[in-house]
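Just the one chain here, laid out as structure tokens, in the form predicted alone.
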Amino acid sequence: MAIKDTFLQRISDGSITVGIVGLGYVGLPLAEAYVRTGTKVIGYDISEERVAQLNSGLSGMRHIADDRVSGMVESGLFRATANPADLQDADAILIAVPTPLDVHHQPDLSYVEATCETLASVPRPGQLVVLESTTYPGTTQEVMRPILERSGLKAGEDFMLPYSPEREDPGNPHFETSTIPKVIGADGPAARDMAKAVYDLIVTTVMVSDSKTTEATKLVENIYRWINIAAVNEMKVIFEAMDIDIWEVIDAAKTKPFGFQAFYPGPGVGGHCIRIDPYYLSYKARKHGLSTQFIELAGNMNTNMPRRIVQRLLEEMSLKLRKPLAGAKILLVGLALQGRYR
């Protein structure tokens, strides 16, 4: 196929340009990984303030030092833009935009949809378009494809549309974009080969059969953590009533060399993804007339943990501070924390 051959030739001769939509905790390290390989990167963000910040060499994120961004800019390989027309110069467009939940715990794909509408307004045949945001199985083909095809171009013929989810762990010094294997799925051999080639520039790739399998893979990774965090939080509550130290129990259990992975109790689930992603599968399962009981049970436990921790904190502190004024201050702090973590 001409599109594939041209794309692979650009990778081979080093002339490929990668466009990255969304320059946050996923998109910026992704851009840096490509710059390190000598690949030209166009970073697109709807925020002109963010674009100006990056082009001036400032990261804007605590876990990414400014000198890393300034080095990207000074290399001449990276520039940020708020002009979507600039993405026409990109051979591959990697999308890293938020996929939050709405007030009803339903998937909010408005950022993905808006990005696809933007790309459909400035089409260029021959491009590879890859969503990296976590989503439910079927998003690539059922949501993205129809919007992108409004441009008059056809997926699988005029442009390629695989899927490859991000696996970032912001602030973790042991892992970075280039050391975490990339799972890729595509609905056709040309899209598969092109996606593999562009990601092989920066990281080890793992191929699966199609885009919906890849979408499901990322959800399984995060649901695994969601459920296990809930399980250990529940055990913390139970063992506390039995006067058993959960931390000692876990330390002993993790000496088993197989069949056990240590999870630790805490104030529910934090981070960008784990507290959101399981509900994407719940939403899709309901479309098939199915329920996700483990996800819902885990959600009940995890969302109740912040309140329980505040209550325990108040109980412990009130035993040590008997004065009414001090007790009132503790109560106010507790109420504030409940509001923050609810």
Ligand SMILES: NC(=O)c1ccc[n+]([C@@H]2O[C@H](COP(=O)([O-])OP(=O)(O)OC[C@H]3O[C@@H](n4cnc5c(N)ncnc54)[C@H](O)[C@@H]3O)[C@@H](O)[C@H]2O)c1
Given for the second form:
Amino acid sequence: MAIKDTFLQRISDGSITVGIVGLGYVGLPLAEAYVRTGTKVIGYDISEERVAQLNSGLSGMRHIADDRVSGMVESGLFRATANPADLQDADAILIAVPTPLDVHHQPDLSYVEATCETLASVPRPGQLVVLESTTYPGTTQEVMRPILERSGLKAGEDFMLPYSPEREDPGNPHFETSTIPKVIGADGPAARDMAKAVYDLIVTTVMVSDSKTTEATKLVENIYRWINIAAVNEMKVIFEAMDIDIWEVIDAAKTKPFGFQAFYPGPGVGGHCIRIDPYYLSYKARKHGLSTQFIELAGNMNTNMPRRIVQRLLEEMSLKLRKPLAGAKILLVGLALQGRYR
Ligand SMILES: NC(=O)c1ccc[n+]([C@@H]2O[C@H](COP(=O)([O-])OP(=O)(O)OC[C@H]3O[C@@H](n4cnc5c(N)ncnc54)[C@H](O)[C@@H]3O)[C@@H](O)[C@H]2O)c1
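Since we've got the form predicted alone here, give me the form predicted in complex with this ligand too.
The next block holds the full complex; its first chain is the one shown before.
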């Protein structure tokens, strides 16, 4: 039987096993979403401490209650492991490992590469391997594929390699993994059908033509936020000089029922990935001899905001010197902000 047929058969008879690599903010809720559908999940993490924590029913995350994890373990459908060989039992492997920037502000794909090396050391024909981590266009085909094929198995023939970015928003009470539509792109029909089928189990799927278009889609979502927040931060500074309240302006502007989405000024950009991901595109653009001027400009504005805010607080404080208690409170807030958003 062809790889795809076997895979789809396992999904339809409920015998599929999903392997999740990286059991952090993205991987754990993803595992939970599959467990809820009655799917068996093997969670693999390089951290033995994290594995032991999860297997003893502790989430280790403020926004995920322990009883959700203990429920997963007690169901018998979920177990965490630090032994990569256990991933050979999985039909689909979904990867959610970190993709930070290195000290030179360049993409650090070492976690993704290490994961591919691990998978290549425990190959199993017939698997679907999907990266969920945010990354630049071309990662699936140019970075992952060569490493995975060192196993001797060929992508698109012996195993399938689509891409589907995570859109998790930890702690958001309105959305969770299974209510956020999932964009999927693959470089062949079998990979496409298998990926759609495995994600259809937990969420609404949106199909895109190939892996690099899907990688680009995720970056566009986050760059959109990065640039719009920078624009509104700039407007805040300008309106402040004119004694105009930006918050009142935004509240009024957002009553327009089309063509406007509200973004708000502040020291942060709403999520730790937003300040990282745009530079993944900058890196890849440079490889094509292109620059990402909006991203750099937005970066200057956004990264300067904490400093501006602390400066304003200190100015306010000096005005209140005659009220030492109020001044001390403002100083404490300023220092806390500086620490948090440095
Ligand atoms: N956290 C979010 O809100 C969010 C939202 C959307 C997308 N993302 C993206 O998802 C990816 C994962 O982010 P996260 O927030 O879940 O990270 P995280 O740091 O919370 O979790 C990553 C986990 O991967 C494990 N890990 C690291 N290297 C490994 C390896 N070689 N093999 C197995 N496990 C390994 C770590 O021990 C950790 O438990 C990133 O690309 C991030 O940009 C995150």
